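Given as structure tokens, the chain that follows is alone and in the form predicted on its own.
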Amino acid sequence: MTSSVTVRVPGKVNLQLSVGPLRDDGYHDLVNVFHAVSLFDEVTAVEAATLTVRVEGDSAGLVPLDGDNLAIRAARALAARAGRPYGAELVIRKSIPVAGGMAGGSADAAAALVACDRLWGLGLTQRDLLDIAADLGSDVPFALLGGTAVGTGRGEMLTPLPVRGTFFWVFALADGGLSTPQVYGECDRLREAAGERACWPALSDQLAAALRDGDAPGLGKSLVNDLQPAAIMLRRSLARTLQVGRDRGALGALVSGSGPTCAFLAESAEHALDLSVALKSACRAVVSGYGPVPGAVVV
């Protein structure tokens, strides 16, 4: 029997995050175009009597080790689906920014589902894992699938989108994180203060065409994030970071998800290097990557 399983899982950038009206259940209807990028966490599930978690790597001290940890919650949900108690030590090696709007916690939950399913010999289908993932959070199902996909509902109902070629990205990391519920709350507050009524969101035809055609300039012009004004209101320095990237020729620039990571689309790998150098003075750290890449996979 396997004594340990390691799964590699990517972070994501939201190419379109359109936020609809607030629903009765406290969530918003979304159109959320997820794009998996080559910033990876690794989660190893090791045979053990009980469920525990240990975190290594970038900003490891910011990751909860109790019941709030999404990877632990994922493993518990998987054991509950199997109908019996299981144990594992989950070792998370972080490279995806913590609380950075790139779904690092959700990625770790997806990886824990895949790793524990293999470790415990459950043999669940991807559909089964996606059902469990949807109950854990809106971003978890996409981390299982990877690639590029549009999410509707809370973002958990996914449809893959066709993509031609590879897109090159630079990510400016900020000090500290932003609370996703706080950013959504600020978005609602700003809309109410402006007398703005939220429209029902729809997938951007221009963005979908740019992805299908491998049109990086067209994609850059189509990037949109309805949460960006709220994230900037809560972290004013993000406006300067975005402007630095635009001034250095980024094809597109936006706050990733609920922030505070800022994402910049580059013309090429060489241009990404130039952007990285320029952005170092405007943020805590800079990392680069490319997409799309596959979702959670055993390595």
Contents of the next structure:
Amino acid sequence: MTSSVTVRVPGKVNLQLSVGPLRDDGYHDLVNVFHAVSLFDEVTAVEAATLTVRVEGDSAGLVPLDGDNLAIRAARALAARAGRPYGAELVIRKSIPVAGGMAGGSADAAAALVACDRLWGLGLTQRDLLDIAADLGSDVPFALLGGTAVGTGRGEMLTPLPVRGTFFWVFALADGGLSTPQVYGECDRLREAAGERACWPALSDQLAAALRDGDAPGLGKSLVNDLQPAAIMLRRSLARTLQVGRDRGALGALVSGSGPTCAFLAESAEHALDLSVALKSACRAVVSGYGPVPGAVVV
Ligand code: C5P
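Could I see the form predicted in complex with cytidine-5'-monophosphate next, after the form predicted on its own?
The next block holds the full complex; its first chain is the one shown before.
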């Protein structure tokens, strides 16, 4: 009988985040190109009578341990689906920035689903897990899938995109997080103030072609994030961070998701190192990585 299961799960950067109109349910219709990158959290589910969570790592103090913890909610949803009061101690080791726009909380929820499914011997299909994931949050299904995929609806309806090769990234981490609902709200406010109407978003052909061809300069030119002006409005220092990376020759520079992490596309692993050095003085910390990588897997 398995007494513990560990799952490794990646963070993501959004290569295209096109925000459409606000829907009646409070969400926005999106075209959201997710790209899983090699910043990983690990979630271990250990046999226990009740459901509890513990977080390890530098930013552990920033992660909620109550009902707001998405990993606990994921385990609870899975137990409810199985119709049994299963327990587990979830131990989360964090490397993905907390509230950083890289879907770290969503990644932990996806990892908790995979770990508890195995620990409890449920054997659910990926389709079942994706359905539970979509109810937990818009970014949770992608963390199960990984790779590169376009999300439509509120981001939860996923279609994998073909990608050639590997892209090298540098991430500038900021102090503190940004609230996702607040950033979406600011995006609506800015659009209203400018008299702009949100148009119906579509996948960028240029972006899809660059991914398919492994064309890093082409990808750099087609990166787009409609939430970026809102994130910068709420955190002015991000504009300077982005400029430092651009001045150092980043192929592309953008706020990741709702921020405040900034992502820079490098020409190569060597260029990523050069960018990392340049960015050190323009943010709290710098990490580099590559993508795409697979989604949540048992290790
Ligand atoms: O789905 P999730 O819980 O991650 O979303 C967090 C918040 O982000 C939502 O409550 C909403 O304010 C905003 N959001 C949105 N449109 C989306 C996804 C998220 O407005 N497609």
